[in-house]
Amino acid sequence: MTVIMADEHLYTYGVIDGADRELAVDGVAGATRLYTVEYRTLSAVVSDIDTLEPEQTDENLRAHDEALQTIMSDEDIEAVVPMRFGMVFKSARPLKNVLRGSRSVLTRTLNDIEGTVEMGLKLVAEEGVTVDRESVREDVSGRLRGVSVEETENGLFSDRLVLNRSYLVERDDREAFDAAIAGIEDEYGGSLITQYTGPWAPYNFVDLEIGVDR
């Protein structure tokens, strides 16, 4: 059973499908540990923090996205819907009420993302070079379609980008996307300079927004 001090409120990084469990590693705001607030068959990873307004640093937003991650990482953990950085609850009450009132649109939203994780794709043009950026896009999404669920668009915020896209993938498909991956640059190393990030939670496949009733 978890004791929560009466002056420490909830940092929620996600919501997965399952029952109590604590995770050793570390949080926002120097926390040593991450466990679980449940509501029926969901369950809100947390940890303490003694803030509702954590600050937006390079070091907890690293903690936040490092925590998903080793969240994703527990072979016993199907899927995550991750929350955005800064969700902080000022006790187990208010995080159980959105978890109640979500929880139908949250079971649907993890069988959706069951077993995947996402991938980032950027394709950077080298300084100087032309290239045919259409057919680029068309070739990409070519021989990523079929080792991957689904795709989304994100920014070209500079004049050199190429391709910014990221991809949902199956945790058992991820040795082929890798390969498809590996084939894209060697096809395009001469003029593209391929930054390929990941495995990250699903942030761009989740349609959701969750408030915060504190």
Second form
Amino acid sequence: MTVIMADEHLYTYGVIDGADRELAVDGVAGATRLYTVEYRTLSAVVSDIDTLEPEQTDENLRAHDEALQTIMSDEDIEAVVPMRFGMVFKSARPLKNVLRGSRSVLTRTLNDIEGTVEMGLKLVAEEGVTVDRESVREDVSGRLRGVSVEETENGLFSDRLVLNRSYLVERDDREAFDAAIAGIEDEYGGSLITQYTGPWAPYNFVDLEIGVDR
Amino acid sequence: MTFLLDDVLIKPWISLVKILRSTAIQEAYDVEAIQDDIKENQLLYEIGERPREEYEQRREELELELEVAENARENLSGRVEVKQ
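Could you output the structure for the form predicted together with the partner chain, given that the previous block was the form predicted alone?
Next comes the full complex, this chain leading.
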């Protein structure tokens, strides 16, 4: 009897520095196993998938993020260069070609983000409350400068948003960063709502254009 | 001769109609504004200001609006200039 298997492609979560590993983690499109595809010192963390264009559902987006968080929480993994949702390769060969072609930039990026995490901060004005936005933004920058490596501005997509930033934070500075956020909450508690999220893979601090020939 | 005169008279009107139509398309199918509304809806839900049911209903409406706007831009942008 001939069994026809669906094409298995590789859904890629990110790139790490290191060798062969396997993780029992739920992935995108119902995957239950993550493993690595290596090229020299680099490894792409992948799971099998039967489509080249996975649906961008809440469930799949969450699975992508959670898989990256699990990778980041592994003590043996110093850093992960995250891929945006939806990066699928037909097979290991084109993926290895990408790792080979981007090897120097990937290695440099892994060194840059080693031992760090991304934290998100949004400050939202309470309904009907007016605040001096510029002064808040400057104050927050000052409070977080000493406990973060870098900050980046994200879009102010709502009139209520006073600040929307991502911070790159050393893992060792997490407690100090949390304390600084608590200080911001105390200072502006009556007029601003604080939304503090993370740790995330450093999406907003990795600026890579990888040419893909799937 | 008549043909030339008509041509001169009509051209500014065509140009004006084009601009008005282009502006109308930008406003009616403002993809970026709808994307911002989707993010705002999510934010208001996350900070507890919008109940789940209202959030989900609004999200469905906005996703539909976005799909219509994206299709419209794709279909109309070849005929009328739409600023991104």
